[in-house]
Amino acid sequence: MSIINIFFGKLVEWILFPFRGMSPWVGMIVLSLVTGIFMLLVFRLTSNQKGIKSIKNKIKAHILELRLFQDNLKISLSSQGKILKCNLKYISCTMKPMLIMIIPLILILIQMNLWFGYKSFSPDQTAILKVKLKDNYNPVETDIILIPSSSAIIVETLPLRIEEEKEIDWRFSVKENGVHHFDLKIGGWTITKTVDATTSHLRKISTIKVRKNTLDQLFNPGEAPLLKDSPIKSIELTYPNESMNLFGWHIHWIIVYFALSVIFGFAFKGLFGVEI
């Protein structure tokens, strides 16, 4: 899993690297363009292009038949049945490329969430640090020390210990821009969690550090995992959510990504000779 995360992490980072100082829209457009072209190439290589073209022509013919004989109930019903049958055949022709594309797309989306899903902390903004312990640890009885890396981070509360959730929380604020970190000392372990308060327009932000586990690592690849023997299951920071600002209209990044990818896909299908 680490190899997969490294590969897709480096892939997205390499694509976005030249645009880190620009608006997130620039990076989003570039990634959507690359994805649109990738989907076209996969669709062309793995789908039955001749079959899709034939089915589409049949659907057009049946639609024309439906319009010409709309007053004839028998022919209209027959045409609708043929259109439905052709649509089912079309779906079966597109199923193979869709199944091939779905896995790399999910892995890319997971990586993109690190770049577009959250905002870095701004000065004087408060947030919560959440530490989840393993099931055999009681947060009320467990000794744990939180140490900020510098005076730029102010821990504002004593630890809140939630026994039912196996969780210990602190509220903190960031006073200066930059990359900071917390050190957590527990049971002979010292574990570090990064705190991002940079001013970069486009930056990779990891909200949570998880234990070494296949699924946990797959969906949270932003940082090196905690060792299995660690008493901590996860360390999470409550970063504010980010959105794409389109003339004052805030849209979730994943909607923008899919919309742009589809637009680019249809825009370039003729250039690549792909029948969709």
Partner chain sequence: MSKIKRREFLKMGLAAGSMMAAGSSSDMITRVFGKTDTPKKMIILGFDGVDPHLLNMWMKAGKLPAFQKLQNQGTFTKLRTSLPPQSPVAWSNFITGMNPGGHGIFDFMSRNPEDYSPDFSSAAITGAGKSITIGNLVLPLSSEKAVQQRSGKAFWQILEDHDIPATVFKMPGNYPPEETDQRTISGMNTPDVTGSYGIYNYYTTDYADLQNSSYAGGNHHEVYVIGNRVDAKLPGPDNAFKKGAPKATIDFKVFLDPVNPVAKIVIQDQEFILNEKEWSGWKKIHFNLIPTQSIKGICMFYLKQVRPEFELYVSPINVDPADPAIPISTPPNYSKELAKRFGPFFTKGLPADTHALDNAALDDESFLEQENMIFQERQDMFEYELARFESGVLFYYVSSTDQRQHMFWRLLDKSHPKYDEKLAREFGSTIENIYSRVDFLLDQAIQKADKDTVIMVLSDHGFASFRRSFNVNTWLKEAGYHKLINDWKQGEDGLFMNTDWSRTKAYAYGLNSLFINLKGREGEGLVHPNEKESLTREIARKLEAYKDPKTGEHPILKAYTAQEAYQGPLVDQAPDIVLGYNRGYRVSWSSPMGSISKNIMEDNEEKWSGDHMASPEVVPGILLMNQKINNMSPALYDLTPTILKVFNIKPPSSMIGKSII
The other form holds:
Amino acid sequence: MSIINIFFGKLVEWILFPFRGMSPWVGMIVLSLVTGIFMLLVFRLTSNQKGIKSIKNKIKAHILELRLFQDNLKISLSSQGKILKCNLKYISCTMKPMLIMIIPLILILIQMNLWFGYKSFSPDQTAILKVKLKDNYNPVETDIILIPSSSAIIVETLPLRIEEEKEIDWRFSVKENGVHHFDLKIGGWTITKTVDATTSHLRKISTIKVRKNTLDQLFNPGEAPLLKDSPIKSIELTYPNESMNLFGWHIHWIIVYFALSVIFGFAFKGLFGVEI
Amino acid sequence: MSKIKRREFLKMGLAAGSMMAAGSSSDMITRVFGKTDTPKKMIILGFDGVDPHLLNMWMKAGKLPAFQKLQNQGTFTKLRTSLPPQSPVAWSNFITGMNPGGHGIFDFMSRNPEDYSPDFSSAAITGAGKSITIGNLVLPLSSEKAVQQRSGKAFWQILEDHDIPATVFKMPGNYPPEETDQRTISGMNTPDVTGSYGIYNYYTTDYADLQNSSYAGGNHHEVYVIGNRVDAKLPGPDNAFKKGAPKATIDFKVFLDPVNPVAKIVIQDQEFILNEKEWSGWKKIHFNLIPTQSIKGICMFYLKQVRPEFELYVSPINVDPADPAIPISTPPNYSKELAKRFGPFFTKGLPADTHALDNAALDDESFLEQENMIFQERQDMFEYELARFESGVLFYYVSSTDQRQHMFWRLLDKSHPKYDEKLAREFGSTIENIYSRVDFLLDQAIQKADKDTVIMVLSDHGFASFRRSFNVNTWLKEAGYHKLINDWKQGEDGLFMNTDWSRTKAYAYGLNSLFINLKGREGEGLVHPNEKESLTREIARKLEAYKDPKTGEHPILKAYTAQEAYQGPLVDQAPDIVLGYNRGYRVSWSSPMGSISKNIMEDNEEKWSGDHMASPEVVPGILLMNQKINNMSPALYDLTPTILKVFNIKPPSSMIGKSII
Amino acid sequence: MAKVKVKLDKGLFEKVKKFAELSGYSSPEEFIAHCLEKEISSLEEADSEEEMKKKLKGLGYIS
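Coords for the form predicted together with its partner chain, given the form predicted on its own:
Up next: the whole complex, starting with the chain shown before.
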């Protein structure tokens, strides 16, 4: 689990490294360009290029047929049927590259969410720190102490314990910019959670720390996991969501990413001689 | 694609990228209309309800230095208010330079003479017409629209005709905002998302609180704490897309700590933790009507108590200024601009929740916390508007002066039924404090003003104690002018449900209005037009003669007939009698909505203890200017031509006021 | 107004008679009609007039 996370984490980090601190659009454009080209190459190597070409030609021919014989119901119906059949064949030709790409793509998206999904805290913002305990712990009977690293982060409430969820929450507020952290003392354990209140633009934010060697870890790879036998299942900070700003429109980053990679894919298919 | 084209494409892509990046920092500012430089400028501050007597007293005590300064520069005088001295009426006089006979706003409420039903006086809803029904779904073919009911041109529209820019901030009664290119944001009478003047929601496990089945201005919901969790529903607007227009609601959960006084509220996609006695700040919510339609709103939560009884207050759901469901500003972007700069802000007409204080859903302290948030927001926005004010007119309105006098007069007046010595020690200076806070606003305006800036400070009316209430409909019944279907049901129904119209000669709706049940005008009119005048005079005379058995005073100082009180084309729409109450008196709580209580006179047992529904001479407003004026006794409608005079504009002939400079 | 008859348990009717007299109603019928109307009006809250009333009641000046 850790190896996969480290590999994809480093990959995205390496691509975005020169663009840290810049507008997220720069990193987004570069990432979608690189992944778009990568997907093009995978597509060329794994798809049935010849098959795609001939199917596309056939579709073109049938469309022409439709136009020429638009007054003849029988022919136009049969050519429509053929177009449908070709479409299905086309999908089958692209199935293999799709299947090959889907897993790395999801892993990349998980990594990208760390970079584009959340905003760091700004001064005077409040948020919740959520601790989930293992099933055999009762939050009301568990002694747990939360220690802020400095006066830049202030715990504003007593712990709120939700038995049914095995959860303990605190509200805290951020007073100054910077990288801060909370230490959680539970049993003989001390666990640290970073609070990112920096002002720089594109940076990796890990909202949740989860346990090692769980499926959770695969989906939340932002930081070093908790040890398997720690009494805590996860620690989470409710960072505000980030969106991409396009002339005042707020768009989810994933939509921007898909739109840009499609654009780049089509723009470069000629250069790489790929039939899509 | 050739190589060059490809390179160009790449360049374009990068350029677009950097533009997008730049776009994120560009601010949305609404265009300023008209001339960017006018020879004269004018700052007008409207402090609702500031009373000349109190102002004078605290000025003399040296507590209001900016007011003092303005008086020394020019003028401080009483300002004649409107008849009746209700804010929507008074501010309409100021907006149009006319009296109600000209602008048609006679009371907070109006009535439909055909079926005797009440309505808002300032905005009518039209256009809810045909619709298609498919199963449970109703698709309207035309959408509802609020229409401004005030007649006559607003002064900022006249300024617009002469290319003079104006920013008009929360002018009372300006809902829906008059069509204009000027920067305006709607004020008093702007509804909440349910279409009402403001309904809060209160969730409690306290059985005693729930014994009262109807609280005015709020819904009190019974909830249960099960496993340290409360499940509740927040009611919103009627869902006109569903058959029968059921209420749209939002489910939410509250998690309580088993020991600590903290709770977590989870509503839609947000969660937040509150300590006991803490406000949440604005939370954005949306009511889904059908998959493509939702109504956005903003509200605040106040965790009043976690244990022993759970008590949670949710403010009236204000229209979200960032995405308003109804028009609240001109140009429409103005409210969005303010929301972008300041975040969500109070958009409901009178934002302070006075009903919540009266119904003990909020206590004095939490009510004042809410009021302070309102005032702080006004102050921040004032500083923003003042800083960018360069030409034309800036009108800025403050409601807190009025609302705090309504709610805290009881602690200034030892003879008020709700006077409380302990509370007076704690909150007795509330009214004085708000006077000194608006003094601070005025000081900022004075500092901004150059030699070409005219400063005008006004209030629409003053204030008086409200100790005793007069059930005018009960008086009409006792005097034989109003008949009931079942006498034993007296005091139970509102909206004249128990009135026998076939035998009734007169009825009172609204806060100062009394109508004759006139043949040909009212649906079941009884009084012949020939008898109307004598009957009107008879009732007026008797009302003025009536004495409060407890004090021996006259509750009605003067009962005005429409003909003597108003001028203009709309006089025939006026109430037949307008009641001018005496100091210490007001219409009762239930009479304005057509209810006939058991007793004519009652003590006012509410915290709402100051009022201004009196005869105009009892509650004059204030006027201060940084120059001398030529009128010893100016009226609200004189100020409108005065504004035009500053910019050398001839007032239209419909204005009855005369310039005072 | 046309009238209809409704049957009541005798014991209950005696109670009704007693309380009608105590609370000053002119007849047991009047008392019963009053109680029923009260109950019905509380059930009719969704009525549009009630709704209008509620909306206007947001205004601080009235209750």
